[in-house]
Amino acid sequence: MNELKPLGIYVHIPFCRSKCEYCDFYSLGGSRDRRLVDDYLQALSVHFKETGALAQDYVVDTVYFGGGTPSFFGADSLRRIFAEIQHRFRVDKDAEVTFEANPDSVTEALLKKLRNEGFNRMSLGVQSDRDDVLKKLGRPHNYEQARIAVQAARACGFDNISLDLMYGLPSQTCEQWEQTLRHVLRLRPEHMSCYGLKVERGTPLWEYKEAVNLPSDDDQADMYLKAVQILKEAGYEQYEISNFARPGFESRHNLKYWLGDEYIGFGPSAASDFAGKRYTNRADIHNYIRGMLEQDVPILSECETIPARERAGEYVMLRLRTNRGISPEEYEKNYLMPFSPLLDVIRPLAEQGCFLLERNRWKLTPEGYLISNQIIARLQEAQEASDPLAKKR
């Protein structure tokens, strides 16, 4: 019998109490339509059945419920979905099972039900410790609710809690951001995600962004470096650009994305990288339901087979997001391409403090992370120029 391959499962829950001012993820704000929820659960069940048959050689070692707001969706619906996953897939007994939550929809009853069902990790969207800022962002909670949610999760047996924070918020100073970090660290989370606010076209915030006194790019960079410093001092390792964890508490599911491992996404807008193909579901719950239940409309917005040479570019782009970095030996062995053209780009940047070499792996420094998009673009240009097959395409 062949050894089972690891697989991650992502389930998108596109329901929220309300849409935040900055959110560009696919979700439906407002009350939950019971018929729509029931149809969605049925569609997911069909999708699990169809896909589970194709994953007989895999063992699911991570399950992630994202959104939207899975906690708003309710414990009973989440338990029903997870039970169906366990029925259709081989799920490891030590699988990491995460659900995202907003503080306003976390209750003791929800936490007890999910913990008893096998959920063992909560990712809580705190974003700020200042209630006036939370209100400006359209967040449906206050900071005290976040503190109570963490306390309740501990009491219900959750010993792996991740907190999300945002910096670069309206009128925020670096000193205020430092105060927020030190305040939130009193909750003693195992994991922290710190994201700079990005104002995306199509969101409400985009329409009035000039009127809310957003920090400059330089100010955001200072806030980022301050987070790296404070979290390191507090015992958190930066294992990805925006993610920090105590030893042993890295997000195993999210690492699949950054390390090029296989995962399957279910629900509208969910992406997959499975069996050599990458595909994404259309961001439309009604299309998803109809496509699964009536089988008369396609649910995918894109699907492509990824050649090995393109995977080489992804290896550089994704691994450099993490503290694992890239290995010349690994690169040349897996992709049959010379590493020397990349080294010509890396060495001058290392002299500028953007790269460091540890155990024959090149990694970005925090200063390198700040300009990672430009660095990765230069590396991919070097890859393209050195690839004889690319010149023929």
Given for the second form:
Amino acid sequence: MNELKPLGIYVHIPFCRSKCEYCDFYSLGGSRDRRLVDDYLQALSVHFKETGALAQDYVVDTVYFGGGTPSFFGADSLRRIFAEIQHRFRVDKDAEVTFEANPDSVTEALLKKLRNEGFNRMSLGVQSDRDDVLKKLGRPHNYEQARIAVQAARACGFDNISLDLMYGLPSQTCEQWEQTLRHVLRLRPEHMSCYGLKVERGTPLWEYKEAVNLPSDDDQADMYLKAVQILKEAGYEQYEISNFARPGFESRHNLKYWLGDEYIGFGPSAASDFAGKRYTNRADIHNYIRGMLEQDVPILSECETIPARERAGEYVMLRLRTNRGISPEEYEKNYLMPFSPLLDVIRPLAEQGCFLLERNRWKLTPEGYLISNQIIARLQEAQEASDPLAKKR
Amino acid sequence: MIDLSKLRNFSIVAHIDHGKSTLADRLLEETNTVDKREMEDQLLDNMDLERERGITIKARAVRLNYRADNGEDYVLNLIDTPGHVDFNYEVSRSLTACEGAILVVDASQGIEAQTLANTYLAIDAGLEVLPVVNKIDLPAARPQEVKQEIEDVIGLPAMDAPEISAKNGINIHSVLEMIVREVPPPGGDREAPLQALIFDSQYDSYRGVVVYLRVMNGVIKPGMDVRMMATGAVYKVVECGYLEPFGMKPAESLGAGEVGYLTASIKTISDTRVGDTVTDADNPAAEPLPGYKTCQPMVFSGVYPADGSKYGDLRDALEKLKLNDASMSYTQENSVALGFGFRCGFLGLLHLDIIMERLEREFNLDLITTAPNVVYEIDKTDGTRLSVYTPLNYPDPMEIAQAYEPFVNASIIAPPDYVGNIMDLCQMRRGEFKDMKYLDQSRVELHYDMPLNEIIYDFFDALKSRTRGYGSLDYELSGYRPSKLVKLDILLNGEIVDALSFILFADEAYARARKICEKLKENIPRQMFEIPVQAAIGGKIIARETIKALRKDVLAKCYGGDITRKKKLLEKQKEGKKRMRTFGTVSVPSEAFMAVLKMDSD
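Same protein, different state: after the form predicted on its own, show the form predicted together with the partner chain.
Every component of the complex follows; first up is the chain already shown.
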């Protein structure tokens, strides 16, 4: 029998209480229409059935419910989806099963149900410890609710809790950000994600971004480095640009995205990298339901087979987000491309303090992460200009 | 054969924005030359660019058929003229092709500097000038006062001038009647040897060069050999005819007095110069028509393809543009920083802007334009004299005995309240006050001698802002004067970027150098390392700024759904980088080269 390959499953829950001012994810703010929810559950189950048949050689070792707000969607629906997944896929008994939650929709009842069903990781959107800021961002909760949610999750047996925070918020200073971090660390999460606020076109915030006194890029850079330092001191390893974990608590699911492992996304706007293809579902729940139940509309917005050379570019782009970094041997062996042109780019940057060489792998320093778009673009240019290695016999 | 007594050739002159193009449209409409339905606003301006900017760049002509109130049918040839001070020569050639000119004056603004300049051009060309007061629909309209102003300032009878609103189509009929009544019919002798004035030409990929002309004497017919008297080129006429709003209408001949076009499979574009005389090669006229001059560009700028490999495309594009624009010039230039390109000559900054935009839009080129300069004259210590068109050729200071820079007579008209502001501005720009006179209670005309260099950058903008938009400007070259000049070099990361060098008045060097370093700092994006920006005269650093290293350019979130997006983002970033030029390790966006000009945006 062939060795089973690992697979990640992502399920998008496009429902939330209300859209936050900065959010550009696909989600129906305020809507939880019973009929729509039922249709959606049914569409997902058709999709699981179809896809499960294609994934016989795989074992699912991570499941991730993202959104939207899965906790707002409700425990019963989440349970039903997870049960369908277990029915159609081979799910490892030690699989990491994460759900995203917002403090306003986390209840003890929900936590208990999910924990009993095998959900073992909660990712809670805290964002800030300042209620005025939460309000400004359109978050439907305060900090106290976040604190209570974490306590409740602990009480219900969740021993892998991740908290999301944001920096670069309106009028935020580096000192305030430091306070927020220290405050939140008292909740002793296993995992933290710290994201710089990015103002996306098409969001309400975009319209009035000039008016809310957003910190400059330089200030944001300072906040980022502050977070890296504080979390390091508190015993968290920075394993990705924006992600920090106590030993053993890295998000196994999210790592798949950066390490080039396979995953399948279900639901509108979800993305997959499976069987050599990268594809994305259309960001429209009605289209998704129709495509699944009536089979008469295409559900993908994009689908491409990634050629090996492009995979080499992705390797650089994604791996450099992580503390694994890139390895010359791995690179040359997997992509049959010479590493030396990349090294010509890396060396001067290493002198500048942007790269580190550790156990023969090049990884970015926090300063390097901060300008990683520039660095990756340079590496990819060097890559595009280089010729493949002659095949070794 | 057309009855000359039923023919009228006229043009419209006006200050920019006074409604010339709109009036032209109404005339087309009123004479049913163009259906209202097919009427695109401002039909005569048929380049997109012209319509957007609301200025007529290239002269066009169109033939209107009009049945006058006296029951007779007339043919009216409207020759459109450019409205900006940069295009004086083209205006003068177009005017020479006419017997009359309608002078459009805005009923609220009154006479402005270009109104005067264009009127004098028309009067110099011997035209009957017929004032029309436009925009009477505006609340601020004061037609009676403006008429008085026209009489007082220009000395034209204006009390009976039609009061119109071209925008709203009011009184257009009276303008047509005035043309029929007041514009003299053309003269000319059909039997005399051919003399036809080229007032415009245009390249057409099927027919070759289309020459727009006014026949002064003789007749043009297909099949005959014609000679361009200034260039000496000889061609066989393939077709001649009239200019209709939607194209050309062939005719059997074009005789004295008539306006039209000819084609002759002309490929050599420089053979058809605006202002040249077309004659019969077998029976040539003794003399060309007066007034031809090779147009002198006053402002020179380096033009380089952003992508060095597009040099050939740029050359082809310039060649094509040059066909339609006798006043532009170009010669090859080679910069250490930018590689191969061209030093192009323009009539002024607006002209430069327009050419650049046309190159980018019509020929799809990404361009880098270097800081424009005027032509300096240098007496060298070895006794020779040198004309400097580009900072690249500026001699070593040790070899310079005396430098000279061009001066202009500038005329500025504005309400008296702003005289103080104008004088401050002109003084700042090294202007020498000559005189000032009141045109009426609300209007003052000031004359200054000024270095052309001080005008070409943003003087007009500065004038407008200091006079709340009321000031207007006209100028003409008056000659060269001795001057103290230096060449300023710019260093990025310690290396001279020759394409950023320029020549300026020595006393201004320090202030300018500081400003330029600041501007470059603003316009060069932060990069992965710190970049010193320095200005130097002959190796001595006189100003410095530092572009701090870029600290943040990162995608905070990159999960499954973001990967494709991120890849596209990286592609875009790489594309953007292609639009930059790299000097050593510094990437400079093409805008930075022009940004150094916008010095006085205070």
